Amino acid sequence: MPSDSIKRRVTVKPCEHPSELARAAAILHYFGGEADQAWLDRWLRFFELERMHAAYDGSPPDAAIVGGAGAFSFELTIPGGAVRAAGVTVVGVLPTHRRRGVLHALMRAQLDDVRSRGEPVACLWASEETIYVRYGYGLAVSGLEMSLARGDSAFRGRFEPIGQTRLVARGEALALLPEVYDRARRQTPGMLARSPAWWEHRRLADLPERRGGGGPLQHVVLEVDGQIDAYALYRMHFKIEHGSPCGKVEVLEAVGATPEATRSIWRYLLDIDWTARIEAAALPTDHVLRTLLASPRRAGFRLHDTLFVRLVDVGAALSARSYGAAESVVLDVRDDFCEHNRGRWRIGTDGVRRVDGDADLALDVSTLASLYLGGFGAFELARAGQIEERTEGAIARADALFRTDRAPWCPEIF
């Protein structure tokens, strides 16, 4: 925690100015880039200038800026239904100026600033995952990193795809993928609703150095009975050693509104010629691979941390999702950060009530953020020492009300 005199030195408040927003990207210089006027000009088409906070070290405006945090308004798919939410992102302090209370400032201005827009979550990818706990962030979705040789890509038993596909431009893929996107969306947490600028300048867009010595981006779509029922964006690395193909195809994102779909569109991407690997970094840890491959073992899926979640209103955000049929349960919540957390929550298919008298479980809301779209359940973060059962039953009753039926996802880093 900083001292007060480290605090009475820091100074947040929202940019103004294009100039702010610049010198506030502190994490690029960990990144090795910079905030020149070409990144602005492009992270301006999809980001709104006032979500930005600026740290100073002193009063402005002729302070230096030391620091930033940015957010996104999106819409967060949650387990029966969704909800406004911030997301969270290029959050840094600059190297000169650590251990001093700018990160802690920065939290503390960008959460009340949350609250206050009616965002009951925030999200993030943390770059150090350590650091957000802090602040009542929790691992809210996990994904799973794939490398999978072209030859060990058979599926169990007999498979017909469905459909046809077929490569389209990026103009096409402007008009087409968005509606795809957006029925798999609805149906899966965790998963945030995406803007037309979003789709144009950021989850569309090709920089050349984003291209990792691959080629440019590919957009195929899959058309069952004249509808666009997948996608998938993909890059080619093309590479040939002794006369044989050793490239790979990276999968950047493979969407489908249905699990044919789903399966139809892999089974494209698995049978690409002219190349030896096939690898995907963001997949769902229920990904349909895992059961439909014949020899899944030869993926080499990885688990890894993706989404973090902030529950910035407790019981707005536990209020806006469904639950399970069990009996209620009451949670005593504990918040250092936002104290207006705090407290002990009724739950169940009635609803959610702030309440008195005796709780069932004690837990922090960091990890109340990890039960909360389904990506772990009570009787996991219980083993782990996560949740503190004061009823007997209680655990079994809180995981049956927070389970889903598929894991949540978020299928792009921001």
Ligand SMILES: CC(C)(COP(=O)(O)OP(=O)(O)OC[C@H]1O[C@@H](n2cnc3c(N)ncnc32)[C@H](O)[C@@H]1OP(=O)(O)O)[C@@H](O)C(=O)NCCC(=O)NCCS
Contents of the next structure:
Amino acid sequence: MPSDSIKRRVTVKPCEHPSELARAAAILHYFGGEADQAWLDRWLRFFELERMHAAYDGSPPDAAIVGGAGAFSFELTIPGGAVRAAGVTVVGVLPTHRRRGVLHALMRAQLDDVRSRGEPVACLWASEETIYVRYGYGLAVSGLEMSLARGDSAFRGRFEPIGQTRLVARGEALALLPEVYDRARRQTPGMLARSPAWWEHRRLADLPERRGGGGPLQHVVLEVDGQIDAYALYRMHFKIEHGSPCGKVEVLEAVGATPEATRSIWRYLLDIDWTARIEAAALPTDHVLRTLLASPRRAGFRLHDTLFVRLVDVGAALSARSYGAAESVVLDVRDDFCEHNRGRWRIGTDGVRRVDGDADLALDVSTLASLYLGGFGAFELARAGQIEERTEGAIARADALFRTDRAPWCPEIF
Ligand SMILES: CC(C)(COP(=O)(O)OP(=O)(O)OC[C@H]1O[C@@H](n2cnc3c(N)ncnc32)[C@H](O)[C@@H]1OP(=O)(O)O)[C@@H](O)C(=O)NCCC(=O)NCCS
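Starting from the form predicted alone, produce the coordinates for the form predicted together with this ligand.
Next comes the full complex, and the chain you just saw is listed first.
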């Protein structure tokens, strides 16, 4: 039973030494691993040590570290622009100290730190979706899983792929892929900027223990008129049964900077010989294959959660995005964990500002996060009882203001 005494004993502070990071990475216990020297050396190439908060049972230096929560310094694409965002990661509390308020203390310290750094937004992938809403996070981006038999992969109508595909080695991938990704990233809410270190030590790391029985990471690029317009990262899982190939292509990421290039790189992935299936996850919900396949039902598309967002500074976060043409609305925002956000905010194409007076709509800050990237509409959130309409017609105005022309997409777990 959690007691006040343990709550009083827990102190949280940023790590100063790699050995603290190793102990604060309590989440590795659950992965069945440990933060050995190789893990630390790799992590410190793309992670800032001081962005790891460690939870101590007792007061340092005599206390034991029993959990931790980290954050990457990201830039997140939002409708009409981008914001600095904390990418929350490696959140874990040792099983010896669970349900005693350690996570609560970590979230408090981390969100205060994010705010003091001037990052208007925090975001994360949740292992369990019910944990983070109490801290103001809301599901902002959904993804699709797909498992398609190669024999069912025909496109509807005639299709002429463009450009020329080319398999490249890791070094060339490191040189070519970031530019294509960046072009796509700037057009797509939910995508995160990647540093050179991220590309080298995360996205293209290809650790043998992460291959899941498949072959090495393959990198293919699509060149159109002398420019690389799309790429894909995938793994072959070779298997033969009764003389027939029954392996699969596991698509880890396929990104196109133009719609034509996106269609063509997918045709390449669906046509690889000696495979029976093509599997992918975390595809955007408006993925082109949903309307391009002759039999989309055979792809077995399945919805799943991807990115949760927390508006740490509601005013700055809302001011940074663009809005659809509609009359303004006044939102009454509840925020039990970050009280500075509480109050009434007027949102319009002419800007965002705090106001006095009556509100048109009332909602929790976690629901506002679901609206923020265009991943959920005001009508659907209102039908779920998440938005209270105080002025008739205000849901329609909010829906038009926040709606976007493409679904947000977060292709990579972090
Ligand atoms: C999930 C985890 C971080 C919770 O840590 P904890 O210190 O036990 O959490 P706390 O005691 O501070 O609980 C804080 C609140 O979260 C709730 N909570 C804790 N774990 C939860 C879970 N797995 N699912 C739903 N709610 C949970 C608690 O009930 C409490 O709610 P309350 O404030 O409304 O009473 C910890 O159990 C853990 O490390 N789990 C394995 C790794 C993991 O899932 N990490 C998260 C990765 S995204």
